[in-house]
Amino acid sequence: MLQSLYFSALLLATLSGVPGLAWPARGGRAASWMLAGSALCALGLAGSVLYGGLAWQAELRWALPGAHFLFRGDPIGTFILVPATLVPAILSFYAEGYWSDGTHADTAPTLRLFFGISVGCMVLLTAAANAVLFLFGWEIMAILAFLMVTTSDQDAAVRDAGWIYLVASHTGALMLFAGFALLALGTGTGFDLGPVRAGFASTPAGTAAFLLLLGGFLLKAGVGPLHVWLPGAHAAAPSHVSALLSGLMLKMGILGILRIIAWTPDPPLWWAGLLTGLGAASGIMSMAFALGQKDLKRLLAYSSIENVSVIALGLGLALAGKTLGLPALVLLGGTGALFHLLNHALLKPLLFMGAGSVMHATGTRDLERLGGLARAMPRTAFLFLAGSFGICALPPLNGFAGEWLIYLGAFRGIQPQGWVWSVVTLASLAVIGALTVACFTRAYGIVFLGEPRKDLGAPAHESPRSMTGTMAVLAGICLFIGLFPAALAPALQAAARDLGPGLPSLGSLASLGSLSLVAVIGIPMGLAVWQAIRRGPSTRAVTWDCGYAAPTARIQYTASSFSRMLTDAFRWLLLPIERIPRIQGLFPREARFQSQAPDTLLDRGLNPAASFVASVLSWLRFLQAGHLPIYLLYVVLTLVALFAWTLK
């Protein structure tokens, strides 16, 4: 029966794609009714393995060479899963508004077919229990992640952007590859992925192993400073296809990096350590970053950023608490990322929904060029403002119960054996979310807040219901997890269970259920407050308006100006480049001042770095004759030098 569920979901959404290829007219309907049957099979199947304690394991008879297809339904994975198929769902019925086969018909049905196997890879890589089978799904995954975000290859900047994702996520799969080989060495199964002996991770193969697999995962999961593939990729696929790209397939390198810690019995402390710091320098880079940023899709790609950070502490607790022996720092700091995993899988997409609405309505996401929208679009207005909630960890909204727990064990971590990882994990928690509601604060007045600016050619509108509509359904399930968070305390608890044995209750530590209590009777409360305010005597008033009878968008803050002094804090870090006009004369013309914030590493770092290693090459291009006896001749002077190698 779960064998059955599973296979549903995974072909359900692995062939959503196909109907549309032969009717376009009804591909749109039928796949996302489709990937909604796949949702539907995996919330069943989640409720037998995370509320009902069952397992499964299948093994289909068709062997590949040093591998065979093995699948196994750990809590873990399963917990992943329902996302990974519930949220395309969702996205595949915002798309029949946002990217139609009627306005983009040429486009349309391919990226439907792609962005289906992309799901059924995700569907393939929670249960695949065999390393030949989870790299498969893995390259094809990433090879279909570059065909999606180059759906606009006729601009330039799109075509760049993938082709660094391409070598990103290839650098990242020759690393598991690698990691995977060593792995075997120390699970004694050959590629069959599972638990390692004890003693494994503390050897010269077990630390390579280790490294290769956290780089690896950490490249697709875009931790800073392995991130440079992650701004410019979510900026240039279009918008649903980045919300698939930041809420899941990010995930999909956070589940490598939970397998390695459910599968490791002794992790020595510097793993902790590691990924504590990574996570914490990588999550206040990111929002410094998103802080600099005039487009909105690479906003929200920087926030993406800092958000698998957040993850990343949460795990450095867990692995913490593993090696120093403190069941209750593994189960909060192991909850806590999983619950802020699932929060980020949900938030992000809303937001970059939200972003593709303001595209449709108005064709820029330059932050410069919008404002006053909240009047034109109201319905995503505030449904942006409900992300930027959640995402800010604001009550009653979602965000706040998943990062509650981490703070909860980073609290009870201080203590004489781990309380380094707890004073760094709190201080950055703390540092990011100031950055993060800034941040968001930003992003939502500029955009919606404000009188409208006069440049965008045309009238904003709002977006159809087919796209607010889907918004409204994922911002109602983060609204019912953020005011009923207990209801995940069992799968929560099924989940970390693999993480390290002796684990306690998480009711015992954490009550969830207060959190529901405080929102129940909060929200009436505040709600009632509000209206006996709004019906109290008032009086209205002209404001001091410092010599401007009207406001206009000429003398409202920009999206540089409004964060200028945070970004000036940082300019350490973001180097960036200004055009400052001169202001001569007692009747100066007009003028315009320009700020930029490039990617300190991509852009300052490794795209140089490329040039000039393409330049010396280039010398090289002489041997590339095109003349065939050379080559021939180039083939006996290495079989030359290999026979005189092997006779030394």
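In this text, all values refer to a predicted model and were calculated from it rather than measured experimentally. Only the largest set of C-alpha atoms that superpose within 1.5 Å between the two forms is called the rigid core. Numbering follows the first chain given and starts at 1. Compared with the form predicted together with its partner chain:
- After superposition on the rigid core, displacement of the C-alpha of Leu632 between the two forms amounts to 2 Å or more.
- With the core superposed, Gln596 shows a C-alpha displacement below 2 Å between the two forms.
- With the core held fixed, the Cα of Leu623 is displaced between the two forms by 2 Å or more.
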Given for the second form:
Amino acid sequence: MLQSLYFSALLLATLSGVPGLAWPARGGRAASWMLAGSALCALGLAGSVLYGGLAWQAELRWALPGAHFLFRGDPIGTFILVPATLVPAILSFYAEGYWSDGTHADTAPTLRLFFGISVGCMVLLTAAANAVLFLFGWEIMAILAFLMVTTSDQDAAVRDAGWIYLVASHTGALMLFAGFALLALGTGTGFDLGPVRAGFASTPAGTAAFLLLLGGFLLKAGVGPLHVWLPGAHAAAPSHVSALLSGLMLKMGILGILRIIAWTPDPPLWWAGLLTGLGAASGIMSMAFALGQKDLKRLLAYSSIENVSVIALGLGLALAGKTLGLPALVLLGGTGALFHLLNHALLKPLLFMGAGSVMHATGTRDLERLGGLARAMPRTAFLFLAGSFGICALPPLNGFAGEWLIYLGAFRGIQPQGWVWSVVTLASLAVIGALTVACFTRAYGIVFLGEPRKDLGAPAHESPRSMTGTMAVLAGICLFIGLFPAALAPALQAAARDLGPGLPSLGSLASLGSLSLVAVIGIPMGLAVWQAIRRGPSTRAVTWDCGYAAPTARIQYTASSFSRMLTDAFRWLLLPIERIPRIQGLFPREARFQSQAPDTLLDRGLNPAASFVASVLSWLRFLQAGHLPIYLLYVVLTLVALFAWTLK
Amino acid sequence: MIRNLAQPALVLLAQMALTLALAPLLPGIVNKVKALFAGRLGPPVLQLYYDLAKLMRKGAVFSRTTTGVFLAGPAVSVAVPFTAALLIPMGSATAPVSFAGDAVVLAYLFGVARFFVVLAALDTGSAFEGMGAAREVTFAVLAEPALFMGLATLARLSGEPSMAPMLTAAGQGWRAASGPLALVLTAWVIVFLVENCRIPFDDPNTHLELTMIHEVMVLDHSGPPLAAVLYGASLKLWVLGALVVKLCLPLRGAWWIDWPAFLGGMALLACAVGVLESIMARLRMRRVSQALIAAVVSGTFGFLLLLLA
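Just the form predicted alone so far, so send over the form predicted together with its partner chain.
In what comes next, the whole complex appears, and the chain from above leads the way.
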């Protein structure tokens, strides 16, 4: 029964793009309903596994050395399976309006096909229990993501972003190939994935396996400094694909790390230190970059890095707890990470859909040109506000509940043995939280509030109901989880069970229901005050701008001026490129100030390094003459050399 | 059953009523002290009550630029400190709402207020309000870790990540851990002054200087929304003041000692703020972040000191 639910979800998702190839007119609707069916199957599966305590396993033969189709429905995978099918279904309904066959006839059918298969790959990954099978799904997912990112490949920036993504994802895949090969030494079951034996984690092979697997998974998750591919790819892809990449595909990396934690009975303490340090540094760094961005979608991409960093902080706490024998830390860090993963998987697609709606209406995602959209697009504005509020992890929306668990873990961890990780987590979460509020008040305030800035050609218009309606569904789910987080407690408890032995019950450590209580007090109070001050006579006038007779949109605060103080504080990291005009004479000519914040690591570090390596290696190019006989000669020479070496 | 519930219910009602009724008294006391210091008679202590009553009866002027977000700012800035007030034990050992992790909720509730007040400021499209909003979010980046390092110290002291046991343990721990607590107090007083826009970090009495933070954000509010802003500011002063006062106040266990002691402490704090505002000039903008860094460092040292002890 459970197996058939799983395979139905897998097949429905994978094949969802196929009907559209034959009947383009109906393809969008068919794909959406098939993905919705897949989501229903996943929900049924989650109900049985997470709330019902059932488990399932399936095995099929496959004539490949070391490999067979081995599926295992563990709670962690099932927990991630739910957003991994539910959110794509919502995105698919959104895409019917956003990237319809009418407006993008040439790319819509293939994009739908790739979208469906990559969702299928994620379904596969959540239950794949064999390394070869896992990597099979992993590679197909990565290649399809490349194909989706480069949908608009007539644009050079898009091709560049796609190329960087391809290089990064294959670097990660190579690390995973090596990592899984080493892991096989620890599990003793060949390439079947599972718990490693005690003591393996501290051996050199275990250390190498951990570092390789961590590198591969963090590269996919986009935790800095392995994030270089992420902002470009997210900005280049169509918005619903960005939502899929950012909301869900990044989480496949987190899934891998969760599995490593679950499989290792005795992780060394430096693993926790590594994850905590990376989480803290990358969280703060990504927000500094987000504050320097002018492109709405790049800003959202950097915010995704921040969110996976928060998840990494939770995982670091869980690892520290596992090593130090503090089950409360394992539980709170692990469930906090899982909860935050779910929240980000819901909120970031909502925000990317909002950004897509803005682009749909105005044709630009440049913050310096946008402004005052709230009056033209009230529904999009409201839903983007909900997303921004949620992603800032403020109560009572869902974003808070996940971070709250991590905070609680950090507070519980303030003990003589584990305080370093806890305090680093606490302090960095506090800084990250405040920076996020700065980042998203900036994004929302600049795009939707105030006066429209520049003439965009045509007046902005509200997006079709298919787009705003799907956004409303996601926002509704977020609000529900935010108001009743306790409903998820059993699922979180079940999913965390594998992370370590002897975990206490979540209810005894963190009463998620109390958050509802705070909402019950705060929300009616706010609404009552709002009602009270809204009534009464009111008149409309021009904004009182300290005596200016005719204020224009040009004197309004811009996105750059809003974040100037903060980006100045992070100058050493952002290294912005600025063009400051010198004003000379009594009647100076029109002057323009320009600044932009490139990704320091990519543009100042990796790209120059790669060019340098390429130029050094160019002298080896004579080996590649392009003649087949020469290449055959190389093969023969190599073989002869190998024979000589073995004869020795 | 009824007897068991009677006492918490009484605490809840007392705390709600006292918070809502007495909060506007604090700015009155501050202003009176400042006036006396300057040799003036000054406005009556109840001036803010008169102002609020007058503003609620007036009509409002809204900018043509604004949307619904503009009213969310004032509404949230009343609702948030009120909700936060229920998480803090004031006169007694328990808070009306108390659970593990409520300290985080408290800190993030003020994030909610900041989020909407900043958006309401940006909603007007005014350059001045944008400037205030930018400063508000910038200084929060340092105020938050200062607050949290203090919370971490108290959590270590009490072993419970909840406001009520944390503050009770702090009040009783002064003899054993006076050093760490003094450092936390320093950090929190700085946070208290910054968050409530008090001299030396911000000036609540001027509106138009380019150097202001909070006041410049609420420049365009009038009538009932302005009343909500002013009332919300006094509630915030009350709540964050209660944190500072309870940090220093040992608990005796009898309500007829604890409640008057708490209220006396609040009045004393207001007087201290008045004196401070009278004898100090406002710091330059650059110094504000330096003072906040000092607060973070102070909180961190407090924590480390407690850990080593």
